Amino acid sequence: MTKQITIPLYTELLEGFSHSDENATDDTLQKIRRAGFENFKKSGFPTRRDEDWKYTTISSFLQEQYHINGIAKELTASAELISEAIVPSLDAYQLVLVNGKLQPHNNNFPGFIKIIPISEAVIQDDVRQHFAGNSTVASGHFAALNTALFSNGLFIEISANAAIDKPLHIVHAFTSATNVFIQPRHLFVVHQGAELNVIETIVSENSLAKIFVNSLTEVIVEENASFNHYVLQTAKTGVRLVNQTDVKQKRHSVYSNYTFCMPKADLIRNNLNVALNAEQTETHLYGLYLGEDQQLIDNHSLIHHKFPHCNSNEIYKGVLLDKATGVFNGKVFVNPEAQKTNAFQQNNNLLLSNNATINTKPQLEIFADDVKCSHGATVGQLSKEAMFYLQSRGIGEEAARALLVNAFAFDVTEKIKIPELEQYINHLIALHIPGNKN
């Protein structure tokens, strides 16, 4: 594609796939990889001409030279880095992945939960039925690339009618001495009647190296199952994170996603796609993003109502400082068959700087006539009256600002079902408000 000739990484990835194709041993998996590769060749990296990337220019993040092979896979993360992901007082099973590779652990998991590297899982026939089965995997730019060249990742499966006794905390640590392009792949399968709580925390070391992470997670929530999925992105400067999560729900299932984007990482792009594939499904998407310096945070979501009598609820809030840029694009798509749909979507933004920017685009595409659907967006600044009220009662300016920002975020943070995590998120919010930073 002519638009890709100025991106050396594009050519390097094409050559990298050719070499990996020569060494392939599993025909079925390689067919999946080749399909992803062909789709990536057709689409290339996205540009601002692509509607879903209209406000997010990534070409500058792709110009560096990246190692695309295993140069960073064997590194270990320091204890100090892992400790940055610890949620105080939280009792949880912990797993650590370094550059996508699962590290040895001492967890004594119940027998009803299966946790193995994705490389071991995808060669099993019972797993393949769930792997790369979403249409967005075939059509998305980075998703197609991940499908072609993913190398590490995690497979988690919980048996029918089982419930793990405490949350599973997955720490994604990224570290490298040189620029590296990493593509982890994850698959979660929550079987019929099961319950699962997962917290994913992304951390990285301070480094001059640029780390580009193209991550893809597939989630299957079967009939009557429940999955609470928390994602906390706290990577530091130098990290470029493109994260896609594709969710498929079955009848009477509940999927709740909580995504928190914190300052520092150069780029965060979250694609969250949920397909409600049966009647009586319920979906909740909650998001909070805090941007500072010249950070770019982009949250794209798609909730696809395919059947009648389903509910979805989406609330995203953003706080932007300095010259940060935020993007929100949330789409609710209602099929003609999806009568009695109840869908709500809201995006609110708070600009704490005259130089901060937000591009927000909530969307509804409704092809059914018996539905309750609403959406909206707001952009504003801190209320001068509220600041004056608090300061007139002896509260300092910084403390007053932190109180108001925490109050603004409350609609999202109060939805967190793990008290220790809610307290920790509120702490992180206050920490990044001007005047409160260490």
Given for the second form:
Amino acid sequence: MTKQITIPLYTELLEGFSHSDENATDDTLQKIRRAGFENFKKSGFPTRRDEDWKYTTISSFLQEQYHINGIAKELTASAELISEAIVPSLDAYQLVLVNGKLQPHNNNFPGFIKIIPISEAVIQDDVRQHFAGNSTVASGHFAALNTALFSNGLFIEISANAAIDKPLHIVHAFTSATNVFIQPRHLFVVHQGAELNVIETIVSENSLAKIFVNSLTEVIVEENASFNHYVLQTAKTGVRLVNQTDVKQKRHSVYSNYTFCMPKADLIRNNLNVALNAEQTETHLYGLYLGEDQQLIDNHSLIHHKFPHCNSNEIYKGVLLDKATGVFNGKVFVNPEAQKTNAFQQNNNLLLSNNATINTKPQLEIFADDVKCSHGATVGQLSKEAMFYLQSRGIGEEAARALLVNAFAFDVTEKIKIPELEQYINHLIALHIPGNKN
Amino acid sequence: MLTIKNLNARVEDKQILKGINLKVNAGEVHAIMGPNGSGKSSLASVLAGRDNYEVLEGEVDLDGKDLLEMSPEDRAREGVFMAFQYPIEIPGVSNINFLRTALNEIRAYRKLPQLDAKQFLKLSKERQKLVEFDAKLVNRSLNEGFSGGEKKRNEIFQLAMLEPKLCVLDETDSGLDIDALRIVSNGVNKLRSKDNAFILITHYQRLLEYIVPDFVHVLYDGRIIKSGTKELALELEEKGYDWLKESFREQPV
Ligand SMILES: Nc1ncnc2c1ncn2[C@@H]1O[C@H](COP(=O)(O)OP(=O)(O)OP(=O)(O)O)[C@@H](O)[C@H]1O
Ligand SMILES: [Mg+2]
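Having displayed the form predicted alone, please output the structure of the form predicted together with the partner chain.
Okay, now the whole complex, with that chain kicking things off.
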């Protein structure tokens, strides 16, 4: 903890917490927040000595004087910024959050979907059972800090056996004129037999002010339920994003996460943790990261097989340009009880510049004997042969490169179940290939 | 149309082409034959602009333009098409998307209007028919999982779509079954015109029964050591290459 004190943010957080603690209105929530804060004080911000933060020196993103409350909350985002999140020709329900705060919206949502601010939800007993699960708080660092001091966010619940007819598109806009530290908190509960499709898009302007977002989302997928969860991170310069998603799956449930990290943000660090808390679950984690300039994109994931007969499948693909750095760490834990587990993991990277870096580490820890598990990681460049083939048909170098990068990403993009979104992602990829910059 | 003068080229440290001279006029079909490793594919590669070949000496002129100065894509846009001996697989790039991109880039270069989706589809259907190319293959990833023969037929389908003026077919007949050989040859014959020309690289006289060449050349050790008419191919079929190699060796180099 000694080192923490030297950064201005740490003092700000201490003061912020004692202020919010004094004004707490709900006892149980206050207990949860205190536990979170104690945990944070013990663990502090991660350093490079933490195995999970070995390649991401977070301290260099925490040096600024950040404000943890105040101005940022009150701002509204420009219509222009919100429109950047629009997926062309996609028909979806839309929600907008600015700096984590839910904006007024029309009430055309089906009755079986409940949408309220997280602050209202967590004081309800039936919600609280799902909130701040042990593992989340215990993991310390950013998750504990978020629990201690989160302010805004969403609670979304879909009733048993209901199915959403079109995707729910949640636009997370971040904007600020001064350095801020924002801590949104969200909770999705997909009840038994229900089916939910969500697209979350993160947008920001190129910002001179530093915007640090420490976001935490909990996801509960109940028995026989299914959740397609798309996360599209398109924040720009000035934004530092630490984004944790904790998923708990019940029997016969299906959870599919699609994470797309696009260029520009200073830092993206995703922690995606999936706990398979019952038998016969199915989990898909698809990721695509595109790094540019000096960007650092770090994807950590953990799939924890605790029961027999569960399937998990993970494919992450990275394309790194310029001086960008990518980090992939994929943990798959298989408990001794989790017989008949199928766990498949793959991470492929394309380095399009000599100065780009990738650190990739599959980490399988398997304690059951009757399982099928595999993993693989590759790092490569564009095939010269393929480039020549395309060029020999009249396709210019840039267009050829864009075609091949799209093709590289295909294993992931083809998994997108919303055609408009797939098209949009392919368009974004082509936009960022060298020479195609707009 | 095409004039090659004293073309010398090497790959890595090995000189492969050792002074090729060849003139191809519009409307003509030339066959190039020769033993394995003699440099036939290398010649095609140099014409198409593969960058691991270094041209040491010589000129290649395509209708008054210096081909060797151009990028591979500009050569294609100027009308050079090479059907690869070993077409590669490119998973994730759809055949049809690839062709639309290629055709529209070529048209843009030639200052022709872009084809819209409907026009492109119409053209694609028409050319599929012309070369009897399976519609199912059109929508798959480029050559991915195609059989050897299907890959070769895809090369010819691409040729039909892009309408080049100089077509170099590198052993397109190898790997085709008897019916496919006839179909592909018919396609090529339909595509022949007074404005385009074909160079057929082949080991087999059989192809030349379907697509009758105006000239037959023998490439050996990086040089054209004999040229003749279609009867030369028959003679080679009968006698092999040894008699030519011997007479060639006797010549002072
Ligand atoms: N990248 C390379 N590095 C070294 N040698 C090469 C390379 N590419 C081709 N060669 C050599 O160049 C020579 C000519 O090869 P090429 O493929 O042009 O022959 P070919 O006449 O087309 O033969 P085939 O009838 O077998 O297709 C061969 O000896 C081959 O090994
Ligand atoms: Mg060859």
